[in-house]
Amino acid sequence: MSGPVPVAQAPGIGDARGLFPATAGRAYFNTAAVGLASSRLAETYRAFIGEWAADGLDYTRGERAAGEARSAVARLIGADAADIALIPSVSAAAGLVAAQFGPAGPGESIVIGQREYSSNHYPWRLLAGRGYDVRQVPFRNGGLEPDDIARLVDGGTRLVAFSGVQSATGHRSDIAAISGVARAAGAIVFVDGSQLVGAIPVAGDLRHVDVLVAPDHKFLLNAGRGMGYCYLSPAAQARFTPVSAGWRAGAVPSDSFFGPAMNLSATASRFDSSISWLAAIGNQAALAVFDDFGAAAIYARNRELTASLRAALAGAGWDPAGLPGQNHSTIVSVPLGGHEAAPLLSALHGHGVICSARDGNLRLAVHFYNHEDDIDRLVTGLTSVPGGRQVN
């Protein structure tokens, strides 16, 4: 008599790497500026583009990829999908708030960072065209302080807009902290998630947030890009006019091509953009990891292996740049100081480690298909380069 069959178990987290082929035979510490692809979302798109090509493109199927990926995304974010608008980027979504902002009247501000990425820095900056006093918060410990932007901050602020994370220095802001000096002003609360959706817990948050917006091709997992997600909370629906309204804002998108009638969607969907079909499909197919494993391991791998990697690094003697323990992400940076950026990215990748520098940093990214070989493998690499040992 045979025995029961034996029930197929799914890879533990520590072995997510064995689902993403780039992984192989190298250290990707780059996941900060792309995301690497899941042999899922490979085969995936290899399916569809055999499918394309032989019978058309099924743009049905991407619509409906794109609900699902909207979903998964609401889901990892503590949010419900009729809050989250598909936008194609983070200057997009900030382009779309900047535009509700007639001329200044007097003393209306705008508080953003003074080193923040240019995708949540120009959009704002234009704003001093329409006569608003556009005032730049000096970063320190590598971000935005609470305390610094609250100086900056009045009754005339309209907006206050800053990143999750930096993308520079790794630095978590304080979004709660930064949320009330924000409110207590009346002012729209803007954060860029590039850094932070799919890195580390942002639920607690959002009821902080009038708008948080993150791409797909970083910590979301699909380098091919082409579709993001821009949460609205329903006092900024409520606010906002959608000035860029197609057939995909209305009630019932497919029964909207045509005037005269105008029935917008009730939901953020209001503010769609129009989407890749193929972006849609890719983002469904990478998104499934997060339910595969849960989010909440995922989170806790990110937090053990960045532990791990900042401990590896100060022993090597290249100690990360000092951040406060509550600003830690998964970006760890370590101030280049007298190297200079190419050689040692050249060196590094001499050893399978992948990684980059921004603004004065090597800037490495955690996420949880990385294993604690790869910290090694990074630390034989950083011992080994031209000038040895750095001591900061």
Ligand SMILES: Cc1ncc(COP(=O)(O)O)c(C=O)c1O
The other form holds:
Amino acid sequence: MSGPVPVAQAPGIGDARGLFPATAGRAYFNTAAVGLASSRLAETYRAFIGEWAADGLDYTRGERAAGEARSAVARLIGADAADIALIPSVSAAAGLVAAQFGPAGPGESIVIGQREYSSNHYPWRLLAGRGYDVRQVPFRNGGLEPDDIARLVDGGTRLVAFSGVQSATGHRSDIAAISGVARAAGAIVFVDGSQLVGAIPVAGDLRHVDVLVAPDHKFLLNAGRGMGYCYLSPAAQARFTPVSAGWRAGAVPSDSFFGPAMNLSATASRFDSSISWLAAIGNQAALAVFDDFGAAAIYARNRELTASLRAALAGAGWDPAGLPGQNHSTIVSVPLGGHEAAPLLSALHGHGVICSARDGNLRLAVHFYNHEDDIDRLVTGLTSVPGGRQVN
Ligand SMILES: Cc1ncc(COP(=O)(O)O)c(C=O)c1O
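Show the form predicted together with this ligand, please, because up to now only the form predicted on its own has appeared in this conversation.
The next block holds the full complex; its first chain is the one shown before.
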């Protein structure tokens, strides 16, 4: 077998759920936690594990899959594959960048969000131990506003880190505006794209970013995890030193198993980690759906579904947190108000609705495999939960 199991015939985008078995009989609004598996992903994993058991693991196939996956994500974010490193997680990418910072000089600072997801928070907080003034920007409207960031950035600021889309609230950051503030001070722009990449277009913003990282398990649809993607601008690559280089960081990995020579890759792959071959096989299969439908069709469907979800929630008396339109994403959060999270989630689960509660919000995430039926099911579930309609 040389690649992912093909699908016989891709359905129209409106029927994409047919490719994702777990959508049957339930409304899945939990992609912000983990994405669903396509039939192709499941079949590809089964076939690969069968071959592994029968004949031994063909790791060269895993390596090829990793290369294909890197290229697929490059197409998705409008980057050159040579500018993407394969890394296991957001925290690992933040750790790579944090490791570039030596002891702080006088007045050197790092600017981050107060309620950021910890993988994009703790690595920067730890720089306080090297003397950096780690400044935390309070959230407004569930996220970071460029003006608030500007108040904490000055000529000593070395890095500004934020999420492209906030995990708990769905607040989409104004990447260009925040980058403008950061770059005017000469600071590195680090964007956590966990809730952005695969969900909404990012290519237009790439030039404003020095580092953009996305793990595989959410909108990139390999929930089993094991691989992630770290775009590094050419300037960032020139400035950074690899911190966990091994054979994969070599110019030709298969010729880089032993010293004494060290020919590091001239591309961002010198920042690669050794990756899970199984995850690479999964990533290649999972990402094929973006080429099947075309990313533009997926983003358009996501916009359409999100708008319908927002309208339906408001119509049912469960108003989403008020966010200016430019801050909308595929995550729609509804303040829990007087509702307790656990019984609400369990009541919804009873109606076949799968979602999460995060930071005082009911969090509903849409991806292209959702359907208008799912929204109907959600509204039915919400109108029958104990406590009835929420009055905001
Ligand atoms: C905004 C955000 N960043 C990062 C992560 C994951 O971080 P890591 O890859 O370090 O596990 C998540 C969720 O898993 C997230 O929602």
